[in-house]
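Okay, so here's just one chain, in structure tokens, the form predicted alone.
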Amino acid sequence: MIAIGEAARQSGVGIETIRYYEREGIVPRPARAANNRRLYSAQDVGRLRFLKRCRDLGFSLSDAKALLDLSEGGAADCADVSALAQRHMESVRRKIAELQRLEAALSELTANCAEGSVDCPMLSRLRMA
């Protein structure tokens, strides 16, 4: 059993992030020394590496949760985690491209910059949207 410090160092979860996940339910409240200080073991410490790999592939904190579950209910079903992961993914594919439209417009005002100009383009066409 370790301390939080401990567990977040080995899981890449930052203290108070782990204790937001215990306050929301996230991760179970771990056991507490008889000084009432957080003891984490190796399964809480995988828990955590588990929500922060999901977070680091920008699953919401919900659907990390939900993962998380169907990993530990012990016959996750692939099914479930397939639709949770298809979805996610076509949100990244709507986020892409909406990046993708930004930074069109975006070459699109800086391309029309004139350089040593006193009115700048870029400025004048975004007063006028």
Second form
There are 2 protein chains.
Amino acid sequence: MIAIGEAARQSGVGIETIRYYEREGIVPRPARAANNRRLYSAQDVGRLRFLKRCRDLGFSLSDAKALLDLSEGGAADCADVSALAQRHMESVRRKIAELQRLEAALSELTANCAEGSVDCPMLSRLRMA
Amino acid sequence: MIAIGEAARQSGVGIETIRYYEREGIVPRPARAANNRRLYSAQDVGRLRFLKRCRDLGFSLSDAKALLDLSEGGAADCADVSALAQRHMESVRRKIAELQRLEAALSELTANCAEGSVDCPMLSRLRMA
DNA sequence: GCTTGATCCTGTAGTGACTACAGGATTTAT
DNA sequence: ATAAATCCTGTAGTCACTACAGGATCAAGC
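Now that the form predicted alone has been shown, please provide the structure of the form predicted together with the DNA.
Below is the entire complex, every chain and molecule, led by the chain shown above.
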């Protein structure tokens, strides 16, 4: 059993974030030492590492929690996991498309910029009625 | 001079958002009718439309405010505008790259999924020590 | 035994950019 | 006269943390 600082180091999840996950019920309340300090088992650290990986993959915290629950539930519902991941992938793809739209628009707006024209072409486009 | 609802319709900025911009000092306080209701001029609506376009291009509210200030300052500093836009474009490109990384990782993780294997391959990867 | 620094605790408030009420006043249309 | 729409102020909620404040405890070195 290790202290919260060591659990943070081993899992990659920050100390304050671990306490936040506990408050939010994302992870179970850990054991406590006689001095009231939190004590984490290897399984606790495993849960935190799992959550960290989900977050790094862009899953929302509630999706990460759902995946964790699926992972700990006896039946490893691969289909459920896959569906969740597919939905997330589609949202990632939509975000990429949206950002590419932004990039194209910005690129076009700034194209005629910095040519020393009297009125900045980007600003006039943004001002258009 | 028009009421806030009409200003919202004409600018595309929501009523609550307009009041929020006013509270935050993004736009000047508008005129008021005798009954204390806000009254917007064509210039006010123009400012809101300008901000809406900046936000739709992904600029932060403070960047949008900076662009608005540049737009209203006498000297249309095209170079400043361009620099701001370039910085924003780079952040957009970084976000695209990050999301593409996510997409690739998700795609790889789900590749072997839904094959009816005993243990879901995505979950086991997320659980790895 | 004492000091110093590291670590831990609880609880609260801040972030960005809105959004959603609550509870009330006034205006417009029927 | 009444009903529906619009407006007002003020506060709280969203997401996922992050940053304190203010204190307690612990470990290491002298």
